[in-house]
Each structure stands twice: as structure tokens, then as C-alpha cells.
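Just one chain follows, in the form predicted on its own, and it is written as C-alpha cells.
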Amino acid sequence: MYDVLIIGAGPAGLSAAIACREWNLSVLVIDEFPKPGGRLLGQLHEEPDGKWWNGIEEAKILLEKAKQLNTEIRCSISAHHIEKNDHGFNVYTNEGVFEADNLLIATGAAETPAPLPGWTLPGVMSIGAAQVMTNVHRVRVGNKGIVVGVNVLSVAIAREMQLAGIDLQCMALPALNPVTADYGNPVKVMEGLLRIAHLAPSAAIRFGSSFLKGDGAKDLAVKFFPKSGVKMWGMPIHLRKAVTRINGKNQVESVTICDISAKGEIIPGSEKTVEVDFVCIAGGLYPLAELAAVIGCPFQYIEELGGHIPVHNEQMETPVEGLFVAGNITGIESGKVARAQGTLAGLSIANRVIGTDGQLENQIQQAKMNVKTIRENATIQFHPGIEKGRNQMEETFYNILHG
């Protein structure tokens, strides 16, 4: 019996069980990928002040201070059930049942790839697998390819492509329908870029983009975004141009792309095929929640983090006994907050299982502060009104707690 599982070796993790065993609790991490890190292992990006961001060396200073604490981590290890008992939690696995008191749930979050025709070709792959793929095991995706979908996250997997020496044709849109309403349209997507375009090369689109706050100016900027597209570290984003169909006998060969209109509409006659090896899609994430409504967790779907998440507090706790959650199950965020936020997880479970301590409580307070400083200063937001959806998600808590 542990005082705490962790399910999930990422950011949130790795920084909870940290935080666990600074306190002298028995842990246990979990995470059915080979190897920890989670969605660390995958992340490089430059900062605005010219510094990187480099994911695969913040998981190895976490896990050597986790190692370090003597944390019991194992990885290729998959849950599947948890049953809720008078005593804590029994997690089924691949290995086993494991026991514990308290369960912090820090799965992350999962793909949502748009689908178009001849998405199941061999070639054909999520903006995240190639992510994987090539910062992971260092594996070329192919020669020549194209990124379906333009967003916060696939302009900064597209970079990275770019740094290992990947040739990215472009970025366009996927073609619009029922489940591409949001990727597809023009506007929404130059939305979601306005809130990176701070970190643009070029000083021109940084400028400009602060004129396009309103709703007008967005529209009319996308009526006379250029049909070239606009180039970003030499690769053309496009907002009016959708690819329809990928090709290809055995493998990708090509992709027909069209002309939209600013509100997505395919203008006839305007179809061109594009050789390309291979097609990143990218649609956007959804936390990946699963295994917390297997216990029974209320959740609650809320727009601005991202989908439905299970409903709790400030201190990561959720309303079922014990069980807290951290990362991108609470919300859509970067790896950055997921990390303090797994910081303070595991301080809050740690307050659980020791009880008042006057230091403690200090490090909860301090970690609190420190989630809303770095969640203050990301230098990428997923989703506008990340603050609101914080502050309903606490009255939702509230409401459940109190009736």
C-alpha cells in the first residue's frame, strides 16, 4: 500500500512526486510510455527573450531529482480500472492491482486530428506523432510534407520539423465540414494565431498583428490575407488555401489543395495537387480524462480549458476522497504550468496524508502563487480565458461541496 500513485510520468507527474517524497511519503509512478517525461520529451521552442525551451532536457532534471528521492517509477505500465474503496484506491494494470491511499491522476491530454479523405494512408500521421517521432527517436518522417490544420500547437511542432532539417511544403487549412467547423474556418483559426503571434521571426507581422484585436479587423484581415500565404521562418502559412483529399495508391503521394473563400468556402476551379511524402493533421487536444470518470469524478465541460474536466479545486483536489488530478486533464495548458501544478498536487496530498504543518501549508501557498505567476507569463495560450475557466471551474467545486 502507497501513500500516493501517480498515474503519469510527465511534467505533472514527475513534479508531484517530487514534491511527495521531499515529505518522506511512499510513491509510486506509473506511465504506460517507455520512458518518463511525458509530453516534455517532445517540446522544443525559442522563448521571446532568445532562450529555448528544450522538453527533453527539463524531463532529465526532473527525473534525476525524482531519482535522486529514491521516487519508485515505472514506466510501459498501463491502468485500465480503478475501483474507489474504504481504504484509498486499487489501480488495475498491465502488471497488476496497485494500492494506494491517495491517486493523482496526470494522464495529459490526447489529439483530436481533423479527418478528410485519405487520412488512412500510410504517410498520413498527428501533428504529435511526428512531434514524437522526430524529437523522441530521432526518426525523419519523410522528405517533403504538408501541415493540415494551423494552430498554436502544429506552427510550434512545424517549427521544430523545420529545425531537424524536415521540409514542410506549407500549413494550410483542412477543408471545411461538420467536424472541421473551428479548423476549417479562416476567422477562428486567425484567433487562435493572434495569440502567438508574439513569437513571430518577423517584427512586421508582430506589429501588425496588434491592430487585429477586434472582430472586424479580423475579418477583414483574413478577407485580404494574401494568397501566397505569409511566411514564418520561410514556410507559407496559409489561412485561404484548404487541402480536400490526400492522394496516393500505396502510400501519400500528393494532396489537392483549393482556394477558400474568408468564410471556408472552396471557390470551384481553383484545385492544384501538391507532391508531398507525408501529411501531418493537426486538430487541436482534449484532456484526456478517462480513467477519472471510471472512479465516479464529476466533471464539468468548459469551454476555455479545453473540453470536460473533472471538476476541482485550486489545490488539485478533486470532490471524491483522495483523488486529485494535475496537467493537461485540468485544463489545456503548457508544460510549464503543468509542472507547478504537479508541484502542488503533490503538496496538497502530502497535507492529507501528514496533516497541519505550518511549513506545509507555506509550500501550498507559495505553489499556488506560483501556478498563477507562470500561467500569467506562458508565452503560449492554448485557449482564451484560461482565468475564467479557472474561476468557474472553482465554483462548480464549490457548488458540488456545499449543494
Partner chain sequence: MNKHRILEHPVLGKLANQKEMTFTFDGKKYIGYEGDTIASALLANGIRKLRVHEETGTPRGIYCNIGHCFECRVTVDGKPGVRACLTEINRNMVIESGKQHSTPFKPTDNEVDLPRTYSEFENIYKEEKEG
Contents of the next structure:
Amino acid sequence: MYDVLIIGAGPAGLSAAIACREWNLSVLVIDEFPKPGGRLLGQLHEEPDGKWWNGIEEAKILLEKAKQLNTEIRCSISAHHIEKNDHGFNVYTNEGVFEADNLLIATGAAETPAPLPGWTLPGVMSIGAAQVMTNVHRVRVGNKGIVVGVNVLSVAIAREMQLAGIDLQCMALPALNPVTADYGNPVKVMEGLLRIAHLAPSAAIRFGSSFLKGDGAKDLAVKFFPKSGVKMWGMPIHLRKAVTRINGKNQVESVTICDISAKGEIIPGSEKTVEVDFVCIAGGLYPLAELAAVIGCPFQYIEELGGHIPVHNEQMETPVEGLFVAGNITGIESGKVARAQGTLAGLSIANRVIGTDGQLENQIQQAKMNVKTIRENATIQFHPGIEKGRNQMEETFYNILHG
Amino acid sequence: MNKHRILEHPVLGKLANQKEMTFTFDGKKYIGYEGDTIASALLANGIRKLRVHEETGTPRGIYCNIGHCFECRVTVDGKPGVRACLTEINRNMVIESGKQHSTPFKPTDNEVDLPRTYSEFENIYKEEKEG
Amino acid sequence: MDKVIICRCEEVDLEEIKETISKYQCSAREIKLRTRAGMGYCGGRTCRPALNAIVAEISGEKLRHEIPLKIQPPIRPVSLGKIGG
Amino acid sequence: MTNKNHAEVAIIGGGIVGCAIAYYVSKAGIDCMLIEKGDLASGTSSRCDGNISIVDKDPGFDSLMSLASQELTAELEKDLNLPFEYRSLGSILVCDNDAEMEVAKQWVNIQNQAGLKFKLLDRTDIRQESPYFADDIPGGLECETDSLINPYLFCYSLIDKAKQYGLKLHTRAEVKLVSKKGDFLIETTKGNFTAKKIVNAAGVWSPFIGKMLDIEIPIKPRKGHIMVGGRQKPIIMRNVMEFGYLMNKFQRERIADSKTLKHGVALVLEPTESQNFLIGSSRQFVGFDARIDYDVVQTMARRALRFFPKLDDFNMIRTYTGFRPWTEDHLPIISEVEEVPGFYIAAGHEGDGISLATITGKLIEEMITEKETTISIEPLRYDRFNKNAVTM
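Next up, the form predicted together with its partner chain, please; the one we just looked at was the form predicted on its own.
First the chain shown before, then all remaining chains and molecules of the complex.
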């Protein structure tokens, strides 16, 4: 029986474990990946100040700290069910049942698909898969590839693949269908791209971001978006081309790519075949909250946060007694926010175990501030309107507790 | 097998002193590095196809690489449904790709009596294979 | 037109889902039962957002707070032997 | 022109029983509507397995009713347009021990005497059924006429055809109030409807409908769990249950471990068309608490492994629970209610809803059209409980 069981050894889970261990709680962290670190492992990008954010190093720092505090971390354990009982939780896993008074679910996010004809072929993978393969396993996903889907995450990972010496032909949009309605629409994609424009060493995009405030301007920008794409780090990003099909028999051999209108409609006769041996698909991320669902935690659908989110308050508590959440399960944001949320969740759990304590209260207040500050200073914003979404969540939690 | 490895990296540095391990996939021997998952070790050896769809036989490989999609499931030392992306290789691990199954109850064009017992099913299946 | 598979596990394609929705005006759950989309090995983790998007697009209804396709344990496949202990 | 909001007959409940009634009543040319609070087959009928069986029925009225249902379902396989995974391969019961084997022998004799196609299976026969069976299974028995369907696809198929016969379907319309002034007035979340006659086919929820007309319906929800396996290679061709299931059902003494007995667990293994496997089952009275009880799931897994130890590597991909509408004498209520003329009940089939749906639909149609019924409806009367009141 543990004071707290933490599911997910990513930035949120590890930070929470550290906070709990600092208050001397008994803690078990489990994760189904063979190595701890979660999706920190694999993250690699240049900050505006020119320094590298190296997720592997960041994960190491957290792990070192957790180890110093004798934190029990077990990998390759998958939780498949959780039951709430009178005193706490039974967590069912492939390695047996674990019991804990408190539970933190920090399972992060899963990738939203962008289905295309041929996307089940070997060699087609999600953009996150390519990131893990490249930076964690140090294996090249192929010799020549294409990224389908242009968003904050895919641009960052495309850059990481380039760094590793992988030949990327270009980035383009997925052909429009009811699923890809947002990420196959050049105007909507442009909006997203502008939010990371400050990261790009590209005059065209920087220029764009400085005057493209109104919707009309965005449409114009898309209309005049260069046919050859805009180059970011030397790789063309196409907003006026879409991949309509992935071809191959036993694995990817080529993609079919077409010119598209500003609305994403395919321009007849523009079909071209590009030989590639891998394709990365980028649809986006959504909170992975299945375990909260099987416990019976209420949910809110908040588009700004990326989908269905377990209801929680500013202190990362859910309406289910003893159940806490932190990281991307609470909304899609950066690893830095997840880390800050984890610390806050850990302190909230300590508070539930220990009771009133002046020092702890201070730490909680500070941790709350910290989450806000980091959010405000975030280099990468996955969704616009995060703050609006967070406020909606606060209100919901209040309404559930106080009718 | 190092053809697909990223040995040099401008930020992450050199990949050196990796311990080699031998394993088999569908009866063939391969070498991976200690700490490799089945998925990364096979990809480093240029292998993308890990299974076929049980019913249709369409080829499948790694999709999400973090245990969510179960597309990379293989049979490891006789145990089916193991995620290649989450399972680290072991010395002499025996890995088998996922195979197509027969679906004796699916409606077919020619009206045949469905098998009632496993023995009957086996006989029909054998005939199909031989025929 | 090439098939766009939506549910990879059960190989259910977009046309089949669209036809089912327009023919029966059905919910995400009923699409699942009628087509098997989302009923496969992964538990719907991969196609769930896609199915929701298709239903929303065709019905014009916004997603509700309740998760449209119920999540049922085990959320990761687990062997009979492990369950039985 | 027919009125969308009025019908001669209104059926409440879009589960398999309601759908079968809708089919037969509309086929008879009667103006008919079906009102369902959720989607079609969104309650018990999508949270169960798909046996249409005699193998576990007492000879006599019970098995007669199932046999009639089997024959009707076989006809429907030809009459309906949408496929529903119908397979008529028979089903088997396996015995856990010699004591069960002894009773099984008697059981086969009794059934054969009643003219039903039963056969005893010995150890060799069991091997033929599946090489995955445990070596120590002493034997079992077979009922040749049993069949399997996919219950929710069957519902969709029945309604598809019923609509061609003119059925008016109102889903996502929860009944809030029913009253009678001449015609019945049915107030729902999707507006008001009127009907000359009402059939209450709301399964475990039928007592709530009854209450709206001051009618007590002695049906209680009995929860059952089922596990679903991921696609697997074929292991067995037809539905298997354990003989102990039968001992349990008819309150005969059964030898099993305490949790198996406590949760009413008995092996059911149904191979499906898609090569998934449904593994059950349990029987518990816990009200309307639909949560999955993992202790029960674990007990079911152990029970399945007792008969199929070689399946220990087979992966389970989900579990669900459903409420079976239980009655005290294990027979459904298929009856007009004398106190409220024009009010019919077709509910309380417990674990036999799939088995008995078609005959139920046929009987209600015959009662409404005042024809002679296919089988006697005397044992199914609503007022049979009045003599012997059930405590709820």
C-alpha cells in the first residue's frame, strides 16, 4: 500500500514523485515505456535564446533527483484497469495489482490520426513515432521521407530529423476529408504556423507574422503562399500541396501529391508522384485519459485544451477523492508546463496525506504561480486560447462541487 | 546493421560502445543493440513489416511507437500480442511476425456448410491449403 | 477513389462510415456497432478522434462532454492468464 | 395519410424483444411505432452473447418455446435483408467432473425422449470439438439445433425490414409519462405520442413503465459480465457453456470454488464471425450498478482457463456488463394486463432474451390480432405472480 501511485514517468509524473518524496510520502511510479522520462525523451529544440532544450538531459535531471530521494520507479508496466474503493485505489497491471491511497494519472497524450489512403502501410508512422525512433533509439526511420501535416509539433520534429541527417523531401498537408478538415485547410494551418513563426529562421514566415493579424490577411497570405513552399531550415513547407495517397505494396514506395486551392480543394491535373520510403503523419495530440474514464471521473470537452479532459481544479485535484491529474492529460501544453503541474500535483497530494502545514501551503501557492508563469512564457503554444480553456475547467470543477 | 543507425548527432553526440545482441525474427538471425526495442532493432536492420492483418493479410509496421496503437504487435518467445515498440530485445529472443488467420464463419460466395467441430474445420482448411 | 481506412484494427473505411451515418443518422456508438470501427485491438485509441470528427462533421452537432465511445477495461489488452492470475 | 405521432400499437423499448415485436406487428399490416430512450439495442441487447439455445432448457414448455424461436429465426435469416451473423451449428455443454457427467447423461435421455436433438459427447468427441480443451474434461453434450446470432445486428435487421412495412421509429425518446384516456398518451423527451395499444418491451426498465400506469411488474435487474477477446485464430466452432451453468440455473447442487459460486460464474465461450471470442459469464443482483467488478472478471477468467487452459495467452480487449431482466420463475411475462386493457407486457426474459425474442414478437402479434397463438401463453401470464407475490 503506497501513499501515492503515479501512472506515467514523464515530466509531470516524475516532478510529482519528487515533490511527494520531499514530503516523505511513499511513492510508486509506473510507466509502460521501458525507460523513464516519458515524451521528454526525444524532445530537442533550439530556444529563442539559442540554447538547446534537450529532453533526454532534462529527463536525466529529474531522474537523478528522484533517485536521490529513493523514489521507486518501475518501467514496462501497463495499467489496464483501476478500481476505486473505500480507502483508495486498486491499479491492475500486467505485473499484478498495486494499491494506493492516492493516485496521480499523468499519462500524457496520444496522437490524433490524419487518415489517408495507404496510411496502414509499413513505413507510415505518426510524427511522434519518428521522434522517438530518431532521438531515443537513434535509428533512422528511412532514407527519404515526407511529413504530412504541418503544425507546431511536426515542424519541431521535422527539424529534429534534419539534425539527425534524415532526408526529408518536404512537409505538406493531408488531403481534405472529414477527419482532416482542420489540418488539410491551408488557412487554418497558416494560423497555427504563425504561432511558431518566431522560431523560424525564415524571413517569409517572420514577415507574415508581423502583419497577419486579421483573418483577411491570413487568407491573403495563403493565397500568395509561394508555390515552391516556404523554406524552414532549408526544407520546403507546402501549404498549397496535399498528399492524396500513399503508395506501395509491402511498404511505402511513394506518395501522390497534388496542388490545392486556398480552401484545400485539389486542383485537377496537378498530380505528381514523389518517391519516398517513409511517411510521417501529423494530426495533433489529444489527452490520453482512459484510466480516468474507467474510474468514473467526470469529463469536459474543451477544444482549446485538445479534447475530453478529466475535470480538475487549479490544484490538479479531480472530483474523485484522492485522484489527481497532471501534464498533457489536463490539456495539450509543453513539457515545461507538465513539469510545473507535476510539482503542483505532488504538493497537493502531500497536502491531502499530511494535512495543514504552513510551509506546504506556501509551496503550493508558489507552485500554482509557477504553472501560470511558465504557461505565459511558453515558446510553443499548441492551441490558442489555453487560458480560456483553463478558466472553463475551473468553473466546471466549482460547479460540480458546489452544484 | 549500422546503416540505419544515427551514430553521429550534432546535439546528442556520438553513439558509441553499444553492446550487441543476437535475436531471431521469423527464423532469421539479426543483431541489435542492448536497450533496443524489438521495433528499433528491426528497423535498424531495415525491417518495416512486422505483421499482417489477421483477416485481410494487409501488411503492418510501427505506427505510434509508444504503445498506443498495437499495430506492431508480434509473438515473442511464444507469447502473442507483444508490442515491438515497448519490448526491449533480449539475447536469443525468438520473435515471430503476426500472421493471417482463417475466418471460418465469414460469409463466402459459394454456399458451403460451415464446420461444426474443430476437426471438420481443420480438414476444410487443409483442403483449401492443398487445393 | 482510394479507400481511406479510418479504423486500422478492423479496417473500416470512411465511405462505409459516412454511408452508415447518413443512412441511419446514428451516434458514434451505433456506427461502432454497425461497422465495427473502434471495436478492435487498440480499444479505439487511434480512430476515436477520427470517428468523433466524422460524426460531428456529418451531423453538425458539437461534441458533448460525455466521452462518446465508452471506455471499457482492460484499456490495454491483457491475457486471460494474467487476468485469472 | 398516417399520423407520425399516433399509431395503433406503440412498442416501448428498442431492444431485441421490442425490435422483434415491431417486425411481426408491422408485417401484419398494423400501424405501429417503436419508442426507445437511447439508440436501438443500446441496453441489454448489445451487452450479452448471442445464443439461441435449447441446450440449457428444461424439456417441456421452456424448450418448446426456444425451439419455436429457433425455427422463426431460421426463417428470418431468409426474410430479412441485413445480415446478422446467423449460424446454426448447434451448441455444446461441457462437464467439469464425473458427477456432472452423470446428470448430463440423464439430461440427454430426458431431452431425447422429448424428441429433441441431443447427443452425449465423450472424451474423444470433446477433443474433436476443440484441441484447446483441458485434458481432464470427462465429456459433455450437444444440442444440434442451437444457433447463434449477433444480437444488435439482428435488431438493426429487424427494424430495417419493419420500416419497410411502415414502422415509425422514435429513438432517443425517453418515456416520461404514460396515461390512458381512451387512447394511451405517451409523453417523451421527444414529444407526445398516442396509441390504442401499448407493448411494454423495456426489459429491466419495464417496471418503470408499468409504474406509470400503476402496474407492478416483478422484474429485477440481474447483472452479467462478458469479456471480449482480440482477434484470434479459430479454436472452436460453436458456442460452449458448462453444464454447471445449468445446475446453477435450476438450483441443483454444483461443485465449484466459492467465488465462482458467489458471483454466479459459469463458462460461456462464443466464437464470433470476426474471430473475437465472448467469454462469460456472471449473474449478480446489484441493482443498476453497471460498473465492472474485477473480482468477477478474474473469476470468469479462471473459470475459462479451467476448461481451456491453453488459452492463457489469449488477449482480452474489453469487458462489459448488461442487466438481464429476472423473474422469479425464470419465464418471461408475455401477456395483456387485465387491469389496463390494451396494455401488454413482453419482458422478463433474463438470460433468454436472445433465445426467445422472435417467439415473443410472434406471440404479441398474434395476441394483438387475436389469432390463435403459436404456443400456449398461459404460463407467461402477468397475473401468475399475483397468486404468489414477489418481494421486490
